[in-house]
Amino acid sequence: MKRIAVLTSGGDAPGMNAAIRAVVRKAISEGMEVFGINRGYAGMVEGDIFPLDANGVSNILSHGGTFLQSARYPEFAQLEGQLKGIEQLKKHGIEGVVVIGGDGSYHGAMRLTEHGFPAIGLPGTIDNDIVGTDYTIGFDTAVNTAVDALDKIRDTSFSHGRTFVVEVMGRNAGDIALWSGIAAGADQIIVPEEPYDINEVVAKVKKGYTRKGKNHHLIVLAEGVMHGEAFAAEMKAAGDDSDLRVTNLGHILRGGAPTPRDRVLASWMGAHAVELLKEGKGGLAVGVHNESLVEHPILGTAEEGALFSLTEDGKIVVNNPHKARLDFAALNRDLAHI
């Protein structure tokens, strides 16, 4: 394979452009040339793709978000616009892609791989919520960022002697929410993986404030829950009477630059993803797994450790979906001063 491509999909997570830098690269010390493609499978199909060299991945490695850019392309599940990105790649005499993205990104590369061009994901996300690795490129910034963020909080928060319920990103998974809360002190962590009583939430602020000699409560929330204003409403429902503030930590959590930790990852994945294009293989996306790197057929059957798998009717189906650590929610409970 004489000439490869790179792309980021989806959602920007700090760590992209890192893990961009280690492809081209790497290619290049194989001796490959490497075009960029902007906006994604967009940009494919637009045919918005040009030719990167070592010096134009030049510091780029500690800026956050993608300098690739990145977009939502949902036209490219169906055959037509696979096809139209595929005659771009053709034209530009592309032999193989570099997807950076989430699990739609994934499934792209699962469709370009059957056309016959090896394609390799790598799992770029904050949500830390894909299948076949243990951490997603961005998500230990997002955690680092969130941390800070609720630090500050907390320091309000205490002078004002004020009940703060903090929503953090996350789709629809607790991960950031786990992390961060743990990280920060958070008196109580809410995330979707795990169901939650409203009357013991609401319990256990008073408790704090009366019982504990507590002046101030924090709450992390993770969105795939609800919105912080919406549980904030449900709280007053239930009967809380503290002075309660919402702040929604939002897209700020995507920015900002690449901590160490995600800028390795990203290096390690990248290059790791040219030396199987290099070898000629396709349709796997790259992960880590108890600190070493993993690969696994995005499609597949959950016998052959494939990430997906196809019903009948053509239905993708998630094979061992990710699960949140619901044993840090626990020690979380444990360790809150409640």
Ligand code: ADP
Contents of the next structure:
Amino acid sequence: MKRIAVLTSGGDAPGMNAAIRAVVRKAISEGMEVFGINRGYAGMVEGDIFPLDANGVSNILSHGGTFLQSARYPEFAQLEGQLKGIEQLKKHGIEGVVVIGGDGSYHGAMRLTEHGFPAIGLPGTIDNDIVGTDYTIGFDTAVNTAVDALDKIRDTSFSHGRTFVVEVMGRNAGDIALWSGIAAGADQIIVPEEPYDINEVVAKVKKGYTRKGKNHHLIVLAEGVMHGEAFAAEMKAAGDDSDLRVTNLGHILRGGAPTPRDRVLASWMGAHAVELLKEGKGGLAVGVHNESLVEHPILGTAEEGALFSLTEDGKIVVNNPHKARLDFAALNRDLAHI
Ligand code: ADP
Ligand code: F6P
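Output the form predicted together with this ligand next; the form predicted alone has already been displayed.
Time for the whole complex; same chain goes first.
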């Protein structure tokens, strides 16, 4: 393979730039040419494709976001969109693609591979909810940002003797809430993977305030459960009489300089994606498991280790769905000392 391209797709995540840089620099060191595709599959279809050299990715490693920009482009799920994209790849002589994104983006990579353009997926999202990897690019940074915010909220929470519900992103996954909640010493962590009883939540708040030396209460709420304001309303309806405030950290968790851990993960995975393309491989997603890089077929049978399978009527099944660390939820209950 002599010429490859790289794109970022779906929600952006800190570390995507580090991954792009790794793809470009590794490809050049392997004697390949590299093209950047702006705005994910939308840019591919529109032919927004340009050559990248080693200088072109200077000074991006430490920046959040993605300098190639990202897009959600549902049209690429249709054959017509894919064929238009392929026309553009052909026009530029591109033979393989590295796709940095989430599950949806992986499916686009699979379609390209099926059409004869090997594509490799890298897991880029703050949510840590992608199958086939222990950690995604961007998760560590989002947790760091959340912890920084939670530490700050604790200061004011203590000074005023208040209860705070802090909503964190994560889509349907509780990973960001669990990791940041433990790191910030949250009194309660509420995640979608575990049922909660609002009466128990309120009882814990009340009990906490009766404890000597405890004058505030910090609840980390994953957005997959509900919004913070709705949760606070439930608490009030269940008899909470504390001075309650809600903060939604929102998209702040998506930005900022990637942590060294995310930069290393992104660099490692980006370089590996190029190695796989060089071997002519496609339709694979790179992950990290037990501190080693792994790759799985995106589509196939569970026995082959594929991330997704198709049922006879064409529905996509996730073979080994991501699971949040519920042992961490239990750990926090032990440590919260309410
Ligand atoms: P993420 O990659 O973060 O999961 P999306 O689900 O929005 O985010 O997917 C990103 C993009 O991947 C979509 O906007 C679309 O362009 C492409 N995509 C999603 N699903 C498919 C599919 N089944 N086939 C081809 N392309 C897809
Ligand atoms: O997948 C990343 C994520 O930030 C989720 O945590 C969140 O639910 C969603 O994207 C927000 O999407 P948007 O940026 O389109 O509002």
